[in-house]
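In the block that follows, a single chain appears as structure tokens, in the form predicted alone.
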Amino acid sequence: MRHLGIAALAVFILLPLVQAILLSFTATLPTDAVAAGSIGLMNYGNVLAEPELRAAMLNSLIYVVLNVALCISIGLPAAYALARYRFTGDRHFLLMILAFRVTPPVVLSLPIFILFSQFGLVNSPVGIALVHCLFNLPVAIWILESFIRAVPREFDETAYLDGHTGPSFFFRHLIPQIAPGIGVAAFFCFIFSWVEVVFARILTVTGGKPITMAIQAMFSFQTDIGMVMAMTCLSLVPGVAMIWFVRNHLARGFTLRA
């Protein structure tokens, strides 16, 4: 009975994905060269032939990679300070940044748009990366802090007694030691940034649109569903690749957190 329930749940979860993949290979709008219902790679060819759709994929990759890099590079020293040093309000500070993360993005959309427009960051992947970093950085700090706290303080002291400087200790000892935590933090920052739509819509008025906005713009009075599904399937590729590259770190990271 349990296996039947698991199978039913798997079908429920995977059925929309399977349908999307099948539609991505199906011509849903007839043309002079292709009849409706034809099977092939024409939808993917049409997507890659559109300059705006290619630009949207590139924009998404740029701001997601930049966001992950900023969150890890800033979050790592911040998490180390919270894990190793004691100061007044340190626990409250960690709680405060986590509370900021659960703030609805739409609440800050107007002030962020006004501020970014003054600095010329509207319609730019850099602007989206910075605002995503604002919301993802608390998650990265929280995850990395728990992994650093699990490393004994003697590990730091031994490295410094061996003559390592701060940067040498970080890159040669601490980062390899907490690699699973970095993998988990990078994964969550990537996913949160890749699927976010509120700031992507607000900060890309005339240009720099990411893949989420490009998919939404494809819906019209006569929507080519096959082409939309092809674009959707292409949007899944970076996420699947990210999971593949950090799969070992993710497995070890979730095990260590448990």
Given for the second form:
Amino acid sequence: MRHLGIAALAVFILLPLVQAILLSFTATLPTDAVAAGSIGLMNYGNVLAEPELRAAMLNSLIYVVLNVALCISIGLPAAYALARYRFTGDRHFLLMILAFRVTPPVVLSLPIFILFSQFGLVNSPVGIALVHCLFNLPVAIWILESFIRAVPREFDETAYLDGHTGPSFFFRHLIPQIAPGIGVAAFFCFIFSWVEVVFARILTVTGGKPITMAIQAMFSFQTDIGMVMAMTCLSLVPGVAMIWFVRNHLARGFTLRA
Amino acid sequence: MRPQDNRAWFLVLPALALLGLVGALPLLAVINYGFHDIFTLQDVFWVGPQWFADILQSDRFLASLGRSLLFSTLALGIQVPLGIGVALLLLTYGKRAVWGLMLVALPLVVPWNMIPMFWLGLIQPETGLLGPSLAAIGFDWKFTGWHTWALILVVDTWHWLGLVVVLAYAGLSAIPPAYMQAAAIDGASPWATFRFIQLPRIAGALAIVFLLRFVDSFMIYTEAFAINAGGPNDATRFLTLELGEEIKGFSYGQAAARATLYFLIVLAVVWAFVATTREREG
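For comparison with the form predicted alone, kindly provide the form predicted in complex with the partner chain.
Zooming out: every chain and molecule, the one shown earlier first.
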């Protein structure tokens, strides 16, 4: 009975993916050399032969790595403060990051575009990396806070007694101790950032397009849907790799802190 | 008990500055735009609360608000119980549950604009894996309103079920085994165990699931637009689709006023939710 439930779930989740993977190996737009419906790697070859699509993959990787690095490095001190101290306005701070986490991107898209164009951050992966902090920094803070909270306070005090304070405490003691937490935070930042389209669209007008927008641009009057699916399947690879790396820590999740 | 120390603010400051730049500043700007008529960035005229009055009095806005609220209710009503159910099921698999978690997490890494494409490909009458059988039973998502609704709900569930499952599973697996043993010794039924032991312990995880799923479903755009662009006959015209139309039509003042209203609605729901959560925790 329970195996049946799991099997039904697997079919539901995998069916659209199977269709996409099948299409990615099928020639959908016939050319002189390849007849429609033939099976092979030609779509992947076409994707990799396209400089714009290669650039898009690089753009996506740059902004997502930058975003994760920003969220972790800025989120970690904040999470430490929230986990270890009470301070005036701490609950207001938590409420504020919750409010920003739930602000719909479409609400802010217009002023973000105007603001970022003044700073020269349009058409660049840096702009996307910055603006995605809006919804990723709160998540990073929640996750890291819960992991730091799980470390007993005596751990900090021992490190202090050993003469480790400030940066050396963070890098030599705290970060190794909560490494799985950093992995989980990176994972959730990744999944919310890699696939996002609203900010990615508004901030890349002419150049610097990430994968999501490059795929969008592949739709035209005569869309080579097989090639679109090949590009999409390639875009899943880093995400699947992330899932694999954090699989044993995925179950820590995060909870509401307000 | 954590000690009181206001120097902790120095650790929070970078986060505050970044959120001020990408959150607070644009938010103030959008509220300001909402009170202006914007032809170009140089031609801006003060119109006061006129846009807000226009929007609030229009029947279309109220109808879209109703549709979006209904959609959120349905999405939460389906995904939260289903996600908890899957998490409970996975819990019985012990260490092997990790495979289930990886499975349900897969849709989370698919680019949002491709999710509707996957599904449209799947139900394509001629070539889709499900297409011919769906066509045979008369499923017509293009011209039958409730079929479009069903499709968007299925797509949204496919996309986000993983988040509910992962967070619910995280809460459930953190419950000390002693709690469950005590329940078993008392002869508690599975339902009683769930209701009085598991559910209270995963309240924090469910709270964040509720909030995230509420905003994302309430502000659904990418899927809904790609699947039927609000049709048929406005049956799936959600709040965000109206906002999208105004931005595409360069009515930036109206769009900003509308965005401000949406933000206030979301904020009101979140605030009410947090207030009740805090009250219950005491």
